[in-house]
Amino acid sequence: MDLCVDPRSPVPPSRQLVEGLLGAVARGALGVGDQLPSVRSLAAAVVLNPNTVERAIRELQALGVAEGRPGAGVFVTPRGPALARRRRRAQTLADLRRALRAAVEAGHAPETLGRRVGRWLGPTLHPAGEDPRR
């Protein structure tokens, strides 16, 4: 699992860490029952204050993605991967909506943006055998 926090980002470090951990759970780098790194080791790895890391871990627990086990650590819950994927999908769609709105405000025609997105995605948009309506 490769997490990083950009100190120049306008996104608070704890939020960056939450999103990074959600991404790791969503893509399977952390699976059901896997233990999250300890607060100390994670703080050292991403060069953050342990309090900031603790805040991020608490948020994952509040979301239901992780659960603490006294004396053992924090682990990905059985619902964690589905919750993380749902949250990441919602976030990426919100980001895309903001980017498209900014592109239209900058003068790009919506039709042109639609064609470009289709070209950029090309065959990855609808892999062979996949129903495009899903």
Contents of the next structure:
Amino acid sequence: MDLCVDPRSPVPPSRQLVEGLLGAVARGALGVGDQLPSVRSLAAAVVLNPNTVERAIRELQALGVAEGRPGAGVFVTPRGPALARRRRRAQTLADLRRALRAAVEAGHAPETLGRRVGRWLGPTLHPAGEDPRR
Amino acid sequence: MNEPAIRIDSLTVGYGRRAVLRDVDLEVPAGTTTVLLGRNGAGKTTLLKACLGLLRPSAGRVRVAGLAVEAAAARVRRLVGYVPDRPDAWPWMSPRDLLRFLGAHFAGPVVARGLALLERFEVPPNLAFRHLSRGQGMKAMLAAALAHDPRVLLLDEPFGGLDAVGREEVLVRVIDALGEAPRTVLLATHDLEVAVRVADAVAVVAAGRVTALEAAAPDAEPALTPDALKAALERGPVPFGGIPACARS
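Got the form predicted alone; could you also share the form predicted together with its partner chain?
Everything in the complex follows now, all chains and molecules, and the chain you saw is the first one.
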């Protein structure tokens, strides 16, 4: 599992950790029934106060993505991956919308932008490995 | 949560007649870390020394683990681990010597636990402090402060004078100590990234005042980002009657 917390980010560390763990569940790095790392080992890995890590794990439980089993640990729920992916889809869509709005405000014509986005999507829809920035 | 592990009421303290801190209130709930953020000379060390009973307040009081520091300074010091801002052991001493010295003052297997910590922290126990790097020296001081397994830790700029690698090395050990057992920590630093990583709460020390950083909304956590902390640091002291340093429950 690849988790990183950047202390220079404008996003508070607890938020970063929640998003990082959701990402791991969405990608399948943490699968259904997988146990989350212990608070202590996760705190050591991302160099964060264990209380902050505990809060992040509690939030994952509140979202229904993970559940605690007394005496055993915290595990990814059966509906965890779907919930995490849905959240991730909503989030990336919101990000895309924000970026497009900024581009329009910067003077890009909406039609040209639309065509461009379509063209960028080409390489990901078709196997040819074209540079998406072109 | 019942009695906070550290409770400071209307504290005025300084050196001689000069008050460094005036009418300070602060509470650190048990098991949490409060970062004292402030520039050099702002009074962070003075506040920590008052918590240790090393300075006599001219007004107000400090309670640590429910004990009045002024009345029970010796007992308080046995409950507390303190790390100064530089390795302040004698240069000829080795970390093992330091532990033996401490072992005479504390009950329990202080030396054995301290040596185990030194091994975990990758500090050579038998090398004199003058031969240790600054980072190793600070890790040795942290091991010594943790040797009696204190529930309260007072850390005074433990990352000061360290390069990025040394800072990370010490920081990882502090995090490890927090994960090992519930500990209450008051940590003085001017390092925003350290604050972001370890703080449950932040209090800004400036111009003789201590002001807790507040969340934007009630029930929300204060925004622990470098920008928010920098802004708080630059805002400086809040005029009297401003944001209280702690919420009384």
